[in-house]
Amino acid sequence: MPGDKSISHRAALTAALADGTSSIRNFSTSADCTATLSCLAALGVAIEGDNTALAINGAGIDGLRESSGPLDCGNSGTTMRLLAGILAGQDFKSTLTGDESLSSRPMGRIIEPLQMMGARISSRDGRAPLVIHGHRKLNAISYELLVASAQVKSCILLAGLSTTGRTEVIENEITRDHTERILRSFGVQIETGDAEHKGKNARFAAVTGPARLSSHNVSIPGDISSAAYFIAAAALLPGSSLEVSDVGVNPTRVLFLEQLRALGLDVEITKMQEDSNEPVGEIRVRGSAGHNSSSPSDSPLMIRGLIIPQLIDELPLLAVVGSQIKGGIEIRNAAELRVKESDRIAATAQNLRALGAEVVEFDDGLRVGGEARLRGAKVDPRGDHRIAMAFTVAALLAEGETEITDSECVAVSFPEFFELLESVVER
């Protein structure tokens, strides 16, 4: 699989702040990660090589220089939110822009904590473009996440590198911990653990600034969120067998596999090891005709509550899986899906219905009736890469031809998707 997109963003941004030259192998080929590299180059970071092996000559924590123009983040919310945290601690003005989709996504969730830390930020009603007037010595804060978001947590931690004192982020729901792992690899003293907060159990991550980062060589594991589409297809198509090697199996990312197993699908992780502070393994999948035999036929698998942030990228795909499983799936507490690259709840419901599945849409999720006989249809992914890939899996299961419009949108995260799929599908 191509390099993990989430880890690639963080590796490049952290390497840019380090002293010395860092090598990054298997960097993501996604358009989102290319946007991150372009922004760093505009800020004076020297980058050589390609996705196979990048060399990033770090500018140091205070060595970035003002860009001559706006920093275009493309479609990448991760680029905009994490880079905003870094730029908040610089002593120059920066403007972060993006495409139409990114410019419609909420940025107030990072503006508030960064302003608490001393940065001045103006926006278009809480959305991009963001104009950031950085401050070299930000205030250290303790901040409780209002929305479960690894991007917001990462933004604050990266800003915390430029403070004098301890910056702490408290989260009531577990989110991806790639930023904590990568910062530790680059020599940052970072605290993580459990703590009681307002009478409840919570997680925290904290950094103490001002910090200095040392260069580090990073090997990016394969992207499990990209692998998910192949895993789901192989598990649902009888007679299929698939092995995905050298893929990241971070505990905050493998809950999707546990949901597949809960539905009776044959998926396992083997050959576990650790590389560049991230767990890596092999995923083996076998397709069978019978699924979910242990669950009542009228009882959908419920996906809700604290696990939603760990499944956020895979929820449209799980909805597709639900159309083939006895009892189906119900997804709730996932209103965040409505402010992704598209309204993913609406897009998923619309396209599943077009293929013949029964769907009930809620404000915060949807219910998919099980064991539908899907039929080929025209699918509109609304320019959203994850919708396009999820419904490619549905198309493999459907009778007849399915047309996916604007299919090139997969390049946002996985430009090789259709080529790789062609190589493993037998006709």
Contents of the next structure:
Amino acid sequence: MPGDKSISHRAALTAALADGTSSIRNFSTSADCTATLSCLAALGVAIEGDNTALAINGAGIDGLRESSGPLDCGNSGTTMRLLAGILAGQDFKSTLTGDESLSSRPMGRIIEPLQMMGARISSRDGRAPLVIHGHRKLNAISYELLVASAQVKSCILLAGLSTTGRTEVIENEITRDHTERILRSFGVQIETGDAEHKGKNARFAAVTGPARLSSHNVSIPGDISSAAYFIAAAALLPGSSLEVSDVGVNPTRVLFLEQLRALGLDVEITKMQEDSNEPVGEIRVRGSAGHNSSSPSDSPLMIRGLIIPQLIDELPLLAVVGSQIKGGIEIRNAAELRVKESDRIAATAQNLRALGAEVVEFDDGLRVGGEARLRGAKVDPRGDHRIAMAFTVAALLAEGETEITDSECVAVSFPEFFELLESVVER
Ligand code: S3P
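With the form predicted alone already on screen, would you show the form predicted together with shikimate-3-phosphate?
Next comes the full complex, and the chain you just saw is listed first.
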């Protein structure tokens, strides 16, 4: 698998802030991570290498230079939200722009905490373009996340590096922890743990500024969110057998595999080890016919509550998988899906219906009827890479031909997707 997108963004950003040169191996080939690299280059960071093996000559925590033009984050929410945290603590003005999808996504969730830290930010009604008037004397804050978002958590922690004091983020739902892990690798003292907050179990992560980062060589594990499409397809196509090696199996990212197992599918993680402070393993899948979820026979498998943020990118794919399972699937508490690269609830419902599945849409999720006989149809991914890939899996399961319009949008996270799929699917 190509390198993990979330970890690649963070590796590039932390290497850019470090003192000294860091090398990065298996850097993501995604358009999103390329956007992060071009923004860093525009901020004066020297980056060398071909597309997956990079050497980044860090500018130091206060060494970035004002960009001569707007920083284009493309389709990438992670680029915009994490970079905003860094730029809030720099002594110059930056403008962050994005494509049409990114310009419609909510940025109030990072603007509010960054303003509490003392940054001046203007936006178009809480949306990009963002104009950030940064400065080096941000205030340290203690902040409880209002939206369960690793991007928001990471933005605040990165801004915390430029404060004088302890910046703490409290989360009531677990989100991916790659920022905490990579900051630790680059020598930042970061505290993490469980906390009781307002009588509830919560988690916290805290950094103390001013911090300095020392260069580090990072090896990026394969992207489990990209592997997910292959894993689901192999698990559902009888007679399949698939092994995915060197893939990231960070505990905050593998809940998708647990859900597949709860649906009676044959998926296991083997050969676990740590590399660059991230767990890496091999995933084995066997395809079989006749899947039963462990819930009572004709009620859907329910996916809801505190686990949703740890499955967020795989939910459209789980909806597709659910259409093949006895009892189907119901996903709730996932209103966040409506503000991803597309409205993923609407896009999933529309395309599943086009293929012949029964779908009920809710404000915060959907219910998909089980054991659907999917028939090939025209799928509109709405420019959203994860919808295009989830419905490629649906197309493999459907009778007849499916046409996915605008399928090149997969390049946002996984440019090699179709080529790699062709290499493992038997005709
Ligand atoms: C990401 C976090 C998630 C995820 C996105 C990548 C990250 O977003 O959907 O694809 O790298 O931090 P939120 O944390 O905003 O839910």
